[in-house]
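Heads up, the chain below is alone and in the form predicted alone; it's given as C-alpha cells.
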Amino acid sequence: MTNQTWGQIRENLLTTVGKNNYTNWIEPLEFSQLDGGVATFLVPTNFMGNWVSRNFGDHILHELSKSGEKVTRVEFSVPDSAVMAAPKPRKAEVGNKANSEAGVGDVPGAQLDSRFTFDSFVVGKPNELAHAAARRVAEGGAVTFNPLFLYGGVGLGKTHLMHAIAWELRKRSPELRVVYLSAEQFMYRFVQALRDKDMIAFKQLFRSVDVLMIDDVQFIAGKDATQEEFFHTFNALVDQNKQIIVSSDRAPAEIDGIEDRIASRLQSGLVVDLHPTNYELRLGILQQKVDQFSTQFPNLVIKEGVLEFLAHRISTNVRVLEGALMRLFAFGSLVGREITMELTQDCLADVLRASDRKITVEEIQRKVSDHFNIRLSDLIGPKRVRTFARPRQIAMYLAKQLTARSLPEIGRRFGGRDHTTVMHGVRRIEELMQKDSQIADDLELLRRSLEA
C-alpha cells in the first residue's frame, strides 16, 4: 500500500469518524508497512495505539478493504526511537453540535453538552457563589482557586457549571489542553493502562494537561489504587500551576472511603456548596425553559399560574422539574390543548405525588414559633402586636406555598381567621420579601428546614 492510498483512506475516515476524532486520533497515524495481510501503523504512544485500536480499528480495516488492499488485521506500534511523551496539542474544533469532545490534543476526555453553557445557567441566591467562582476560573489567566471544588445534591447544576467552564476556556484559549471526564472514566482509563502495562504513557498524558476537570469524584472512594494515582496526578498538576476543578455530591470531608490526604488536598482551594433551589430560582429555570421550548412548540399556550404551581410543588430536583415541563409541552402539543392547571394536575399526577412534601400546617406553625422564639399559642392567638403578627403572616405564607390546604382551611388552623385575612397576610409577605432581605432570609431558612 502506498502513502497516496493511505492519504485517500484518511480522507474517507474524516467523513466517517468526524473532524474532532480524525484530528485527535487518525491524523497522527503513520503508515509503516503491509505484510502478510497485517497493516502496521506507527503511533506516538502505546496508550494512543490501544485507544485507536479499540475505537477506530474496525473503521480503518473496513476502509482498507474497500480500497482493494488485502488486509485482515491492523496493528499499531511505537517506534523504538520514539520519546514517550504526549503528542503536541492541536487546536480542537468548537462547534454547535449537541456533543463535542472535551479533550484537546490527544488526551482522551468525555463529551461536552452544548446546552450546558453560562448563558443557559440560571443564577439565583442558592448558586450565585458557585456561578461566580466558575466564571472566574473560566476566564483563565493566573490560577486563583486550585482546586475549585463544587458540591451539592442531584440536579443542582454541578455538571452544568463544569461543562460551562470547559466551553468558555476552549472559546477563550483554544490552545489549552482542557480535559473533562467523570471519576469513573478516570478510573477506567487507569485500569486499562494497568492492564496494558502502559502506565508511563497514562501518567504523561494526564499530567500534561492545562486544566483537569473531574466530575463526581466521590466514585473513587474506596478504590485505593485509583486514589493513589489521582493523588499523584493532582500534586503534579498543582506543582505546575495547572488548574484543577472537581465536583462531588458532598463536601470533601464527608466523602466516606476517601483518603485523608486527598480530602485535605481537595479542601486546599475554594470549596463551594450549591444549595437546594429556592422558589424564585426554580421559577426562573422554568421561564427560561419556556423560552427555549417556544420555538419547538410555537402555538402552545401556558395559562397563568402553571409555572408558579410547578415551582412550588417540585422542589427537590431541577431535572425532574424540567422533565415535568417537557412532558406538559409534549402532551399539550399532541392533543392540541392549552396547558391549564387542570391539565397540569392530570398529566403530572405521578410526578406531583412523588414530589408531595406532606408538610402540615401544624408543622409549619411549630417551626415558625421556634424560629422567632415565641409561644405557639401567641402565633395562632388573637394578639395583633407586630412581634406575633409578622411571624403569623410568615407561617400563613408558608402554609399557602408548602401545603395543599385552601385559604379557609389555613384560616381555621390560625385561630379561626377568615380566608381574606390569610390572603392579606400572604400578599404582605410577598411584598416584604422583595425589599426586606431579613424576611427573605428567614423564609429561605424555614423552607429548607421544612423540606429537609
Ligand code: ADP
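Positions refer to the first chain, counted from 1. Just so we're on the same page, rigid core means the largest C-alpha set that superposes within 1.5 Å between forms. Keep in mind that this is a model prediction, so the values were computed, not measured. Compared with the form predicted in complex with the named molecule:
- Remark: with the core as the superposition reference, the CA shift of L376 between these two forms reaches 2 Å or more.
- Superposition of the core reveals a Cα shift of 2 Å or more for T72 between these two forms.
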The other form holds:
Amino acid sequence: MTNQTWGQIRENLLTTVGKNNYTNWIEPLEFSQLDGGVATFLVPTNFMGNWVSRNFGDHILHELSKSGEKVTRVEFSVPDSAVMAAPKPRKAEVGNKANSEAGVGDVPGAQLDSRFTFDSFVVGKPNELAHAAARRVAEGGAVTFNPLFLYGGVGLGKTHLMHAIAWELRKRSPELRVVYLSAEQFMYRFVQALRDKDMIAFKQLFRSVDVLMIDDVQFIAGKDATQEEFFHTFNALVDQNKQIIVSSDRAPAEIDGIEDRIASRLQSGLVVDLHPTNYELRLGILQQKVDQFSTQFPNLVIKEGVLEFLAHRISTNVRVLEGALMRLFAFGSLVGREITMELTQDCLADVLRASDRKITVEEIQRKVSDHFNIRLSDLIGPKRVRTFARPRQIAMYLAKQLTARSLPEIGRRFGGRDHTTVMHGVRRIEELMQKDSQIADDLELLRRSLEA
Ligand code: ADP
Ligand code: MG
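Next, report the structure of the form predicted in complex with the named molecule; the form predicted alone has already been given.
Below, the chain from earlier opens the complete complex, with every other chain and molecule after it.
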C-alpha cells in the first residue's frame, strides 16, 4: 500500500465516520508502513493516536481489508524526534496558531457541512419545536434564552440544526464570531492547550466568540477537567450575554457523570427535544432527498410505493434512511434500472433486517387497549363481549404481523389462550380488513404508531 492508495481508501471513511470526524481524526493520519499485516500510521500526538485507535480503529481496519489490503491490525505511532522535524500540520489544530500570530480572527471552529441548512431541513411534528427554537436563535438579535439546549436520539437532526443556525448567522451577521465544534473537539483542544502550556490563549479564544455551539455535550460527562473548563467558558460567555447552543443525546438531568451545577446551568435556558421521527416526516425527508439527488442522477426512475415502503420500514434514524436511499440511487444508476420494490428489497436486505425494530406483544397490547379505550386487563382477560373481543383479535393480529412470536407464544401472552384461538382471531381480522374500512383504518393507525 502506498500513501496514495491510502488516500483513496481514506475517502471511503468519510461516509462512515462523517465529515467532522474525518477532518479531525482521519485526514491528519499519515500512512507509514504495512508490515506483517500491521498497518502503521503516524499521528502528531499519543493522545490522538489513542483516540483514533479507540474510536476509529475498527473502521479503518475494515476499509483497508475491504479494498484488498492484507491487514490484521492498525497501529498509530508518534514519529520519533528525528522524523518529527517536519510533522504534518493538523489542519484543525488551534494550539500554536492561537498563541502567536493568531489574533482574534482565528476561530477554533470545526467545518460546517454545506448540506446542513434550514432549507434542507424538513419540518414535521417531531421536530417543529426544535426547529422553531433554532430559527429564533438564528435570527440573532437580543439573546432571549441562553443556552438553547437541543437533545434527542442519534440521527434526528441535532447537528443539522446547529449547522443551519451557524450558516444563517454567518449570512445575516458576518461580523459575528460563530463557533461550532463537538464536545470531543473542545476536549481535544483543551488537552492540547494544557500540553502546550497554552491555556491562556485557549481561554481567550473561547471567551472571545459571539456564539458558541457545542455538539454532543454528553461526551464530556465523566471528564472532570474538561467539564470544569467548559463550565468556566460557559459562564464567561453567558455573563457577556453571548448565545450558547448545546446539543446532547439526552436531557441535561439525565446525563450521567455530569456535575449538578453544570446540568442545572445547561437547563437554565430553553430545553427542547427532537422526538423520534414519524412516518410522515420520514417520507417528507425521503422526498426531499430524491429531489436533491435527481439532479445528480437525472435518468433514475423510482417506482411508486418505494419511498413509502422505506419510510415505513426504516424507522431507526434519518441517517440510516438517507444512507439507504443513497445506496438505492447508486445501485440503480449503476445497473441502469428503475428502482422497483424488488430491487429495493434486494439491495437493502441488510438495512431492512437491521432496522426491524423489535416490537413486543406487551407494547401492542398497551397501544390497542389505549386506542379502544379499554383496560389492559380486559383486553387480556377472559370476557368475550365484542367490545373486548374485537380489540383482542386486533392485538393478536398485530402481534402475529409485527413480532416474531409464534401462535402459542402469543396465546400465552393473552391470558394463556390456545394457539387455535389466536389463529382464529388473526383470520377473522384478515377477513374484516377487506370489508370493514373502519377496522382497516384502525389497523393502519395502530401499525404506524407502533412502528414510529
Ligand atoms: P444527530 O446530530 O441528531 O445525530 P444529524 O443532524 O447528524 O443527527 O442528522 C443525521 C442525518 O439526517 C443528516 O444527514 C441530516 O441532514 C439528516 N436529517 C435529520 N433530520 C432531518 C430533517 N428533519 N430534514 C432533513 N434531513 C434531516
Ligand atoms: Mg450529531
